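Shown next as structure tokens: one chain only, the form predicted alone.
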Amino acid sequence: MKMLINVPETVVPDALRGFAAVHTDLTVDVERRVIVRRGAPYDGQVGLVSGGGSGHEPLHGGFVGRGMLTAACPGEVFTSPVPDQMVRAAAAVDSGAGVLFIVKNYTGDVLNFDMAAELAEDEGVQVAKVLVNDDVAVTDSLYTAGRRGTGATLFVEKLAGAAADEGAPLDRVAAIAHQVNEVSRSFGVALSACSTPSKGGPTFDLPEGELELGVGIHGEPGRERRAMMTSGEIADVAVDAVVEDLRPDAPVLLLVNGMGATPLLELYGFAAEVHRVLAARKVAVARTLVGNYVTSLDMAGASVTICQADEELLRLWDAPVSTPALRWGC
């Protein structure tokens, strides 16, 4: 496999050095692996901290900034960050109003964020946590007990981040984060396997002419493998999966997300099919976001995430945001 890297062992710090050089409005501690919004903590504002294994960019570092995260903790590729990173991030963003940890449901992330919350509270930081578990494809996987946390992480970070930016107290910010997770569902499809720098090749075998329905963002197995399908057929399966599980009775936010190697030409075509299927299921779409946001290195494929949005959530979605990967209204 050809990769644009120096050596596998330095992929994450090399990327963080580049991130620091480009995004000078953020403070990037390459050695300790914490990305913080410059100027934090903000007086009276709840701090939002998230993180996870590298390889899912722009999640999470690309969502640090006004109206989203206050700090992010990148781990090694597909590996949870360690508690010391999270404690350091919490201390850096705590204004006295408390800190919300946003945690995807993967075993390592959950254990380490739980430990970090205890350590931060010992240091006088009030911590609340929300677990994101929106993936309807499987109940348990190689990395989780229960459903995996995937595309809804973006919705949680954006909507809770907007509330924090407005000065909402910790209990309200946490309640919004929990609400968003409860009304969000995701389903992913892989057209090819991802390749990690350490392995130097595909992490799983996906034969030519087949796809994986319900794949996880680390390449975990999904519901089934089938012969290659058209964009419209894939949309039928993905939309049916999320709609049948959520059964929305209000307009939804829609994320049509690329897994890392799918070009926008294909993603927009897929988005058209997703809109078609949602309309046929009588699900109104209030807002749509298309692009590579919650990725799996170089995996080809896409995921569909819906979030049932009331007027308050729509207002928070439209609120200004200014991060490396998401920006409007500023």
The other form holds:
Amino acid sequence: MKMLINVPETVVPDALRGFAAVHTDLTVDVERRVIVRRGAPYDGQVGLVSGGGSGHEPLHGGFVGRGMLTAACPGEVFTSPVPDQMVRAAAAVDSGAGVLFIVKNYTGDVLNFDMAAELAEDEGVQVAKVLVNDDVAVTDSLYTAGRRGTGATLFVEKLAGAAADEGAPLDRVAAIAHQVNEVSRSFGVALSACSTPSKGGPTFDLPEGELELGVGIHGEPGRERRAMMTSGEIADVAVDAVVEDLRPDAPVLLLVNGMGATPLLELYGFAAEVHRVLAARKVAVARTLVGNYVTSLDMAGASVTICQADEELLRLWDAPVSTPALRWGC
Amino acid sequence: MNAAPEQPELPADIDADLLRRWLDTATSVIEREAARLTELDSPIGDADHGSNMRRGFLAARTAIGQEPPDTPGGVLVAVGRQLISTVGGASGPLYGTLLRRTGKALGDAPAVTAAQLRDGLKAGVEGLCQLGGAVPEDKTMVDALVPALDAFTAALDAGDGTAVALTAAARAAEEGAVATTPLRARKGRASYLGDRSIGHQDPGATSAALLLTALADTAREASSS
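What about the form predicted in complex with its partner chain, after the form predicted alone?
Time for the whole complex; same chain goes first.
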């Protein structure tokens, strides 16, 4: 497996050095692995801190900036960051108005953010947490670590970030984050396995001619394997899964997300099919975002996330955002 | 009437020096086995357990080498803190909590007996189970640690010395790790595979067995020297 890296051990700091060189409106601490919006803390504003394993870029560092995250903590590839990073990030963004931790539901992320919240509170930072768990592919969540946090993370970060930018207090920002998670659902498919630098090859075996339905963002298998399907057939399965679980009764925000190795040509074709199935299901789409936002290294495939919007969520979605990966209205 | 069997008084032979040598051995073993741990983690996890543990133990060995604690409890607390600060994932907080709780239970005694270490480990495993919420047969490191504690206790009750009792514990941990193979994972990332997690040995249970084997090996070397 050929990779554009130096050595596997320095993949994350090497990427952060590049991030620092390119995005000069952010403060990037390469050694301590914290990315902070320059100028933070902002007087009276709630700080938004997220983080998780690297390999999902642009999540989360690419979403630091005006109208979204105040700081991000990248862990090793597919490994949650450590509490030290989160505590440092919280201290860097706390204006006294408190900090919201946005945590994807994986055992490692949950444990490390829990430890960090305790430590930050010891240092006088008021911390609220939201757990993102939108993946409907995890069907027997009572017997697992629960539903995974995937594409809805982008919606939570954008919408709660807009509220924080408007000066909403911590309990309100946290309430919006919880609401967005409650009304968001995702489903992903993999057409190929991803390869981690430390392993140097595919992390699972997905034969040519097969696809994995309900895959997670680390390549964790989902509901089943089937013979390769067309874009339209995949859209039928993915959209049915999210709509049956959420049963939206208002227009939705839609994310058609690439897993890293699927070109936009294919993603837009897939988006057309997703729109077709949603229309057939009488689900109106208010806004659509298409692109690689919550990726799994070099995995081919896509995920569909819907978020049932109300007037306020739509307004927060349209609010200005200026980050490396998401930018509009300013 | 039978009198209770007389328990031989075991010497307090586990000191900071022994645990520092354990850390050296454990770090070498983790380095040597990192690729295998990552390999075990790739079908059911996300192929990083070996590299994460290697990073944590190398950092712990460096930190303890720079500022060596002078009590066994101090060594374990320091190693645990380093693991929390460097490993990430679930292994960092879980191993970190196991070692910190064990170390705290040992207090600041300059040396402890095997029975005291067993009580400390019991407190550590309890802390670990509380944090991770795992019970035996969830296909986690608990499946190595709980049988190890039982074997350790049984050996001490039978009057075995530190090295022999730790060897029994390490063997039970290894058997516990192998016995995770047919289990269906209910915790961690492997749980998402459901039935497809069956047939793979748990990487966390495997690393727990490696760490206990390193401890038994260190204790045997100490007792034979």
